[in-house]
Amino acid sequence: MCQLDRFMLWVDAVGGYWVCLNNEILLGQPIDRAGVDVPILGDLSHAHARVRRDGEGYLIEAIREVRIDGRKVAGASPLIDGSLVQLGPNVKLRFRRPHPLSATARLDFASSHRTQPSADAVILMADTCILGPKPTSHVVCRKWPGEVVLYRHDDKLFCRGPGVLEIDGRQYAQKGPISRDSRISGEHFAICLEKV
């Protein structure tokens, strides 16, 4: 397991961002005793439903009530992207898979409930989580211009970009490791990770 198994990622002037990097996780009430992965504020269960990846591919397993698409879900079902996910009555989420080449996945808000603490998106990070200015970047940073890598290698997790990287305070070129709480920034960005 890596060192870390969810993180908020903030990235300055875009947005907040849950990644969890477990290959399943549990979405419900943000409940001390529900142990949930990704709480959401939002008429649900403590326990409401699972989402695993599958290989190259993910299922949702309904514990509560979840429709996609509209369609009740009866024990697991595979997410395509753009599936429309809808948790209880009122919690609906988009599951995307922006990048052809990358198993990572990433949930949106398509109502107004918001994870405890809030953030724009839930980033189902597989091996790699990319940012930058292409719409097929898994964090959409229109500015940039290119991309910042986070990955995964031997349990641990890693940033790449352009040019030199500064890493909680020491500088890298290109590449570098991060952990809990780490804050990188290069010349044209600045992003955190902060425990959850």
Second form
Amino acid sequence: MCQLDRFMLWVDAVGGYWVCLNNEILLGQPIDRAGVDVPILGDLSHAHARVRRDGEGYLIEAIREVRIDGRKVAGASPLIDGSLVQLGPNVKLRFRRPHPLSATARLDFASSHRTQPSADAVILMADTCILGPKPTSHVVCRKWPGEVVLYRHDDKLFCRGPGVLEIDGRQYAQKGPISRDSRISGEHFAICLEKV
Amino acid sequence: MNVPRTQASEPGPAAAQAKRFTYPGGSKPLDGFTIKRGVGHGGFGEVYYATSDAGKEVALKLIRRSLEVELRGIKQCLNLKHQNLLGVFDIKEDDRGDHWVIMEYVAGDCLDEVIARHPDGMPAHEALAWLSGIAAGVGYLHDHGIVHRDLKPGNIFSEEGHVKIGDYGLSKFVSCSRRSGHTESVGTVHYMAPEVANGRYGKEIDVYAMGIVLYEMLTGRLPFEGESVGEVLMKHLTAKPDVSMLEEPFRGVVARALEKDPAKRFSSVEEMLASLPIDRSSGVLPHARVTQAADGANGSNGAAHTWQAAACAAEVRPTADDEPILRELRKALQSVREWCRDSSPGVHVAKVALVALVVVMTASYWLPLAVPALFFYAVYRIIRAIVYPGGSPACPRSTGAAPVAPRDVTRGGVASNGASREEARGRRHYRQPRPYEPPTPALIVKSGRERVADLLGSMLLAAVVSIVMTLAIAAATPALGWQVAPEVFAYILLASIAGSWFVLVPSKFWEGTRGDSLLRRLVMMAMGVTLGVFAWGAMQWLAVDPQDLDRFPEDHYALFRHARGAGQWPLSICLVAFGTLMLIVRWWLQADPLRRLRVSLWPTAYSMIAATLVAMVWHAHGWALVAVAGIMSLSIQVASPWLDPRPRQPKLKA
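Mind sharing the form predicted together with the partner chain? What's above is the form predicted alone.
Complete assembly follows, chain above in first position.
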């Protein structure tokens, strides 16, 4: 459907984030042919579970063994902020909806597993992805003075931030279009997108 | 192939000072590695996260202008192996003559961040787990004749529960560069033993640094803080650390580790560890707990357990923003409530009825006292609010369930600290601590057009609610045996609608932002003055007899009766009355989408009490102003959008 499906978001001095744009994502083992959106290097099936954004809410569909807060999921189960998702015997993810006004969610790794290639967290981006100092940000950048927002409009990605933004060598005032492999920098930050 | 350096980062110290990284993600300054992102800046250079062509994750440390003698220090450490030391794989030179240290990359927490998450210190067992890991690594270095010299939380990491120390062997750069006069990171100075000033670099300086790190882990702050590097250095040289808040054995251990004379300190890391209740074989962090703590800190926003924790904290701790008189009063009320509480419902009802009876029977005694007391209290609160617009001066931090970053206070991280203090302030609008931060990005999520549409909807709804409420009051007054002319209700209705709109419009623009409370009050006051003009116009147009407004239903409230004489009021009396009403009530909070309940009667009661006081002070508008305030408050709350603060079960399609 949507041509932008996922990318890595590298944030200088903060971390690397695996961003998925689709409303439905498949979690599983990192095997090329499986069409897995979030490949996790863990004891999982090729296609282990599906997470679906349904309007404002999120739903997880178990294809193989999935537990939410210790309870086994048969079929599907809603995800709420703070849910601990266990895939297979060991892989644990914490589901977060940090911002009350954004449908974007984040999956933090609660076990030592990581995506392949490795990311610090997975972001299920709805319309906006907020990078900023507050705990309500999707990407918490503790030392930043202000917020930078990636957002989607008509299936295109844009970036908004304070002051002048330099996107792929061009200068924009406050906002500008970005692609899946853009480099964006402002006065206090630098981020870089990478196709995966 | 190499990607050229970006414009902003031509060689020179400027790039480092601006806290920007020389190489952006995707560049390949060193053959065989692709940089993904910058990680941080040390005193010696930049650190990047990179992957090799085959996909191996590494940390790359860029060392500029490196001298052979400096490189020798790192080369010494190339083949050290210990589970608590960050692995160093190799050192390579790029085409420009810059050296790169290829190191193990750690995805876990940095001790720096963990300390920041525990502003009042971490649990002792956790601190001990870190310390024993640090001690094991440092002990190994000492055993190999190497002094770390730059131990600090920013160099200490945890991965899968194991403590890892980085930057050993590199710290010589710090000393070399300092001598050659380059500006360097000053973070290190907080952990620097006094004898370093004289050029002594024995292993006692690592013991000293460990003492500071232990102190910081246990208390959340540094023993020696200062405005400048010089001040901190001076304290290291002369000041005695305040260890009074530590318990034994920590107090003694920290005090001895921080002795000014290196000879008086522990002679070795092992000796220091032996004085602490540590399982010496460990050095393994309780991983699950650390992760959990991380969860709590990162997402203090709405996880079910965090919400509960916040609610419990609110019960245990009297709300921090309380002003002392109110707090005492609330405590008294609480004790009455406790007394009333009973397992059997019959007794409970009887007790409540008894209390109510006593209150009503004695009303004629305390009511005349209560009204002026309330008035003086209100004046006191206003002055207090003006003096401390943000919150209580006594305990500014304890409101914050969110992570506060006290470390930044001491190290010039002004921005983030300022932000967290602002957040703490922002959360005191209602008595219960809110697990949400006020979301500035509401502005991002909502476009201007949506906002205007929202506003129009709210205004329409507010008008409807005002009409309903006014009709209800109009229907109720005859039942009370109280005759009021119909134009008075028309006046109340118009004033209420206009009043709620005057609140809704600015509140819509302030939605999701934090702002200066005093400034907002003043804006509201300006709105109130405008409202006063409107009300005065409405009064003229409807030919309302001020006598009808100027009266409270019961004549024995002599305070409310006063001789203004017949005839119309001057405009000024409307201006001051409405202006004051809008100034003393923080109306915008009732329109805040993040208020705790959609409609709460407390703000309404508060607004009506404020209106009563205004009517008394200005001898104007009597009961009509109280009615207007009540209607405004309810219609604003009903009409403003509201977000349920608790995480709700998402609605699922069948």
